[in-house]
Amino acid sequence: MRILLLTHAFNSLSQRLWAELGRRGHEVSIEFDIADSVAEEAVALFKPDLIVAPYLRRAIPESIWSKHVCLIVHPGIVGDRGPSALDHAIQQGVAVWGVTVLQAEAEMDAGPVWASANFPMRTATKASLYRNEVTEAATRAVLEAVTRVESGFQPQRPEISAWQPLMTQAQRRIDWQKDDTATVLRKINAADGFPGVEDELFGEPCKFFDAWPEATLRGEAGAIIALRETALLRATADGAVWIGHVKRKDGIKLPATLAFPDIAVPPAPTFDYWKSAHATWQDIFYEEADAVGFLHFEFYNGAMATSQCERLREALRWAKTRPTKVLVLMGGQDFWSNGIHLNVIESASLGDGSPADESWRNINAMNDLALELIETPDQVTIAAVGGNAGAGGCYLARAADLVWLRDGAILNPHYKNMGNLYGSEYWTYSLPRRVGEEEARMIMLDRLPLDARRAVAVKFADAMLAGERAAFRIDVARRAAELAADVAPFLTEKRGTRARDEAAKPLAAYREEELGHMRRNFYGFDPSYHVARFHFVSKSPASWTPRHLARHRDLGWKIPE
């Protein structure tokens, strides 16, 4: 069938569906819904069989419903009505969750049902259920519901609840003369991503995001009693929670400690890089069994900033001294690594800073952190990609020797879309090396994701493993268990070929290469990267869909006979 994904932007979950629903022979195209004029064009211009919206935050208009199956991928269980479905169903911690995939209408949410699928709920926030559950159940559902189109089935209206509207700051405000640490980590974990939870510090206004538990520490209720890294600790009614991420009024989303550079507050007692017995918030630590090294890196969003680049490539080069065979690279729950961080770069335009400059740092440390991973003669290394991996976070995995990916993980392993950046880390030596030159173009001119079926078929990665969570970690230390087994042949021949390498042209080449784009991409006369990185941090709203997504304006796409 020709489907069109119709979408407010081209996430984690519309990248899946995009290639789950190729990979089974349909023809896929995507607009963004700017406006019912422009979702209207798409229609007429591709002449779809159906509409398929994984995420909208608006009504798609009856010009379009009324003559086309469209089919809404609500994030909530059958029945279930309203904008933030997720966000209560957290807060109000329900132990099973679901995806609903129903025909749009004239009443929101209230169409025939064409598939579900549910889901145990875990503690954790609103991005992170929504990258992994929800992302996981809405495949299946939207598979199964494309299914049933093609068979002719006829969908069922269910019995529905009550609207539940948008939820407000008012029912997120947190009491932190009352509220205990797990209510707190619900209400700021429903608002994670967005809209985050209105509140105060150090008596500026603020929203926070990106919460964690910890055990240990407590203190006067609702004061900030301790920072870590890039976290600040505040005590809750019964103990006390790390606040990651907050976001000042009329500024940006940042690492608590940069959004206030200038606070007092008394360091916690920092870890060595061994995972801590007890819960707290530690964003590199580090496990080990069986000869075999595991190297864990919680960054939120999968950004790296040039201190976070410094601190692991520290952690790495600590690891390397360990008495192993082979050291796995974990990355984090959601995302293995997404590159350099373009929110505190753009945040150096809000002071004396440059912009410019902080890419320079942040290229480079990304450059030194991929370095020291290539140069690690007497252990094998592996990237276990269980998160999605954008951009320089995809090159930092294919600087280790395997890349193995999680089904269900995407990858986006280009630059250009961020301002048509060149791109660094090592790319123009390890990729061409492994896909050959002209895959190599291709990834970086289509612009395209790769889930872990293409990655594996093109060679991008090594292996893909089981797509369950649990069993992708155990699938992960059982091979390189095995691995450590036996690891000498495949030192040896690694050595053999590092040297091979480097004789023929010098890693510093194609870092002094890469870099001399780049540094035109930050400091020569096209603005197009500062640009491009102000609306990303700025969540402006899409003006146009690009034309590698929208096949249908193509100029020379026609509909097949």
Given for the second form:
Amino acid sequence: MRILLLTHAFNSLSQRLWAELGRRGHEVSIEFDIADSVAEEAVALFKPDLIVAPYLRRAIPESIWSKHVCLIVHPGIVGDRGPSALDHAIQQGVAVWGVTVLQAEAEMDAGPVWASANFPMRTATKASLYRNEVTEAATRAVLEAVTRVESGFQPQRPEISAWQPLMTQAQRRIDWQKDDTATVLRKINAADGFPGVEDELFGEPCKFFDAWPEATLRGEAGAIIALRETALLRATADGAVWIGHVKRKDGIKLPATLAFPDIAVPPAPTFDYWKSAHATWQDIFYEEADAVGFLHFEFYNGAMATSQCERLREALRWAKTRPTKVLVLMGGQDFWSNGIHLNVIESASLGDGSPADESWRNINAMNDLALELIETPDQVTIAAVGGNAGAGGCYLARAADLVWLRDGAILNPHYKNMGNLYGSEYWTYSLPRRVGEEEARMIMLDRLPLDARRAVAVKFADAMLAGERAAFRIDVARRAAELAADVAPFLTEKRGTRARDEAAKPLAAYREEELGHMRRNFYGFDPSYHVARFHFVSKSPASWTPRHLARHRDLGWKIPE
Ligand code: COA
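Just the form predicted alone so far, so send over the form predicted together with coenzyme A (COA).
In what comes next, the whole complex appears, and the chain from above leads the way.
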């Protein structure tokens, strides 16, 4: 079928559906939902057999749904209605939630149901549930709905519940004197990554994101009692929670201590907290089993600022001294890595710093980290990519000896979407030698996502493992332990290859060439990267669909006979 994805953005769910539908032989094109007239034009050009709307913020106009079957992906169980479906489910602490694929009609979220899929709820942020459980359930339900459309299925009208309006900030408000830790976490989780919970810090209005429980430290309810690295600890009625990210009024979302750089808060007691897992704020932690080390890095949104790269490098150097044979870099729950931290870079303009200088520091810190990984002679290194990865994050993964992907993970191994950025992280070394010159050129130019199957097919990745998160981790641990049982041949070959590669062209030369381009991106006459970064962090609405996504807008595009 010809399927038009009508979506507010090409987000993780839309990318997954684009890949899954394309792989099943459907012709898929994308239009951003910008205005009714633009959507109507896309429909007129593409003449779709079916329209799928994975992520909309407005209703589809009657001019479209009255003439075409439009399938809406609603992140709620059958019968649920309204724009804050997941937010309510999290705040109410429901045990099971789901995704419904229903047909667009005049009454919102009330049309016939084509398919649905449920999942057990997990204690996690809304964004994390969306990127994991919702994405998996939505993929299953959309694929089933598409098959049903092809087979002439007659969808049924569900019993519908009352419309649940947009959740207000009044419903999200935290009462720091009365709310216990579980309630505070639930409220912040239900509002993460958008819109956040409105509150105050140091007398300033702001929004909270990225909350973590604290097991031991305590204080007077509502007081800010400590800081650690980028997070602030605030006491609740019965304990304390770490606030990882904050958005000040009219500002952008930033690590909490960076949003309030001049505050006087005592640091939390220091210990090498990342050397094992604790019930506290801990963005890096390490575990070990069967001669395998597992290094986890839970960086919010997968963004890696200079200081995070430096701390992760320190942790990696330490992990390399452990008596292990295999070292697995696990990334975080939602993202493995999305490269340099564009929000932190943008915020450099708020103080005396310059975003160009911070970009330079950040890319060098990423490169130092990638180099530390490439130069690991005594262990086999594995990037176990369970969450998605983008831009430099993909090449940090590729700096490992092996890249294992979760079935369902999506990679965006290109940089040009960010204002024509050239990219570094030794990609000019790692990419062509894996996929070949021509494929490397296509990956960089096409700027399209790679799903796990395709990433393995083009040899960007080495293996695709189980799709379910827990099964993926078990699979990773089992395979890593098997590898650890006999690493000698692998390590001998790896050292030989590295020595030959270094003799042919040193890594320092790759780095220098890449950074020559990046210097021009950051400091040159063309401001494209700075403009793109500004729009990315400010979440400027799209005003057109990029041509590489809207195939129906290609000059030579014709409806196939
Ligand atoms: N720096 C800062 N924030 C980042 C980021 C980065 N490098 N990459 C992603 N994010 C943030 C987004 O702003 C968004 O924030 P929110 O929680 O406030 O909404 C969140 O991560 C999720 O990103 P989103 O774009 O919604 O996720 P996605 O899965 O739909 O798309 C990418 C993933 C990788 C395609 C997309 O995030 C992207 O293009 N990121 C930029 C990558 C990049 O250019 N890095 C710099 C060069 S190395």
